[in-house]
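As structure tokens, one chain now follows by itself in the form predicted alone.
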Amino acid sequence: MPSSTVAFVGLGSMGAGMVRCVARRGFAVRPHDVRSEPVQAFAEETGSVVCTSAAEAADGASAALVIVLTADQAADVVFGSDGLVGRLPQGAPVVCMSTMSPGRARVLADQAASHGLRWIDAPVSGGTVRAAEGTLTTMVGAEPADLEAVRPLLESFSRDVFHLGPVGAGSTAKLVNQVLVYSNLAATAEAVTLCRKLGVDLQTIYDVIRTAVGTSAIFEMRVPKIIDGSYASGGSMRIALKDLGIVEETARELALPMPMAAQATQLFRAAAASGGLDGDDLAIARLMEQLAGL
């Protein structure tokens, strides 16, 4: 597959790094994004074509990778009037990396199958730095043969590729991950506020906790951005609330109590109400500081 041509749709904060990893691995990339600027920048760097629609990106491609914000956007990219369907060859794999509920992933997979396409449910985790480095964790729900068909593509931007089972299993793993990410981030904001309220140097506490059992990847990634005063982690409040909304919806469908996730959701909503949806997810730390009178 290294000589294959890939339609790559979604050059946002994660996709912009990933598409460059794909190109460096030797794939011919046909990129598209609703914003022209990232596509133009990528084209200037790599000499790729500039595709003005998902349909155009699919011309001549043997596989597609879609990393857009929501399941509805992914559905439009693939099945919309200017979508991939009808342009990709029969049997082509579509790798969908958007975070969505497992049930929605299965619905889209069935729809893809009705058009003769193979669906690979493959959300990722790791953040923008690891996306650019090509060291993401990729969680795959797919038929084994479908995964193997796109494994070289996935490995171009992944440190680890896990096969969890059929379509929906990858999205399940991503939801579990997001519960932990945002619950840990809420706890980190609370713990940092406690530290500052007690007048202890945060850098010292950070150095201690990194060696203790209370640490987490989120604690280690986010606290330095609080210490330096930037509150600029690269995380997104909009994405946090979107993902927590999917968790909330899934828990409701399952009649499953999830009190930690529910509390984190309310704190993120409060932070968004205070600072806006377009800010960094570390707005939750600012909110906790305001509540503490810091």
Second form
Protein chains: 2
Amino acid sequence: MPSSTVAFVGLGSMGAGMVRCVARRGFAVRPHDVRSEPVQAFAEETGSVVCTSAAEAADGASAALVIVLTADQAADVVFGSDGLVGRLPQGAPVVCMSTMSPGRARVLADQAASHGLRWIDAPVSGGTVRAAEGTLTTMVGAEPADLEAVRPLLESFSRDVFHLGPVGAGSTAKLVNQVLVYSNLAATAEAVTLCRKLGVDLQTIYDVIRTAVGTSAIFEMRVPKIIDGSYASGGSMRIALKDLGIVEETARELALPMPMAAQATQLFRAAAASGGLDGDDLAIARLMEQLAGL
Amino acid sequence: MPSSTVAFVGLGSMGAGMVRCVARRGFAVRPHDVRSEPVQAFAEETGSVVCTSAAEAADGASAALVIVLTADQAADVVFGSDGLVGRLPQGAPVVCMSTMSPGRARVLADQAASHGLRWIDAPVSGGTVRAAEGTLTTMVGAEPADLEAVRPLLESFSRDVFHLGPVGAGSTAKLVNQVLVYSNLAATAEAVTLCRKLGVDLQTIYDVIRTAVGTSAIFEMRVPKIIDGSYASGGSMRIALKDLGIVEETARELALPMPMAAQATQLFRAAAASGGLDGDDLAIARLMEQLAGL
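Coords for the form predicted together with a further copy of the same chain, given the form predicted alone:
Up next: the whole complex, starting with the chain shown before.
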């Protein structure tokens, strides 16, 4: 890194943990989020400045990290009137960790290049707990030299940093992961409901399945939050619908049949309709129980 | 165990490994299968007798283990004209490890009781490799005393023996597991196809997903067999269709919507139609690739 000051835009459920990992690693962070509370909380905790725009976050920074919800938001953060572009030095790396289609990542990278910025396509996986611990999986699509320039930043919040190829390859890996996450989650909700309908204790079934071939990371992360009755896993329904929408769009562009992801998508939409967009993605389990009359 | 001689019926892909675990633990095994080859191979290897019927296997045995494909086959092995019943001593335990609906397990247990036999509902999970190693997950529905009577037998091929409740509870756990196994496998096939369609190296994606939230036991067991081009996982398409059929039947009886399992079922049927019933369940991955024009 040419210097140790970095802009960090997006202190949501994932970003809030990650920005603290970056700060703990000794980087001077200039944080920004459209909501002021998480930025204030971070500033009070770490003594950082408070930036009221992405442009302000970029002042004096040699690199930028962006983890906002959508590709449109990322484009606005970087290229908008109050964006990073123009404030970052020529050749500065922009690490974009928002989930988007590989095609969209390439479009943004081309646009960044036309402004003299280097684009690192770097979505993450692991959930909010691993984000806070700094043990995420980070999936990078970038030129090798561009990845090396930001590796210490990425390692501050990652257990594993994978280089998958050029820009777009990181987003591809993330999409493949999300197909599995949400299909496995919909199947988990359904399996749990079957178990309850048949009257067998869910905690015991959980202990069994964890040692059997039916287990998955999602099963092991989510089922305890069904057993404890909270249905509060930290997974966001808004993100589930958004990511499944990207999968749907990508499949349509490729004319690729994706029957399991399509079924999961319909179920998450139904769960959002009853549980709300602002809720937990475990609303899918409540939906299945309602459908079962439980 | 009152004595150390046991009947073992069903030396298929799972049973062939399990019967060897039982013999290694010092039990005198009386093996039977409708196909003579696996019985001959086992007898040559261990010096056991060769039994040409279930009835013959039961002669002098104090317990019986049955792992055949279907509930109908299990009923025939136990209660048929050449079956175990009548040859086993009164009060002998019959361990039935075939996957079936919980309701069917209870019917067979009642029938066994009317003949003075004790029924242990004990399906297993883990696949052929763990069957051969003796590290299966065994899910037991039985009276506690009946489980204790056969525990040394079960432990000979199990890493974990779980007691889930009365007869039917073991089959419930197995069904819940199979919903997850085949839904996760269909999703894995779809995710792999998306990855290939987008041109990212599957080995690299595999390494990434294993550390990310999308991973599952099925993903980790099956994807290496797609990468190596063999599509030979040891998973049986016949068993996939049979188990998904039991899920479908159970869901129908409960009037329970199971949209993910239903979608997976349709896909496995399509895969069987092109790949054959006698093939590997990874034909689902070939199917998805064909549908994608790969």
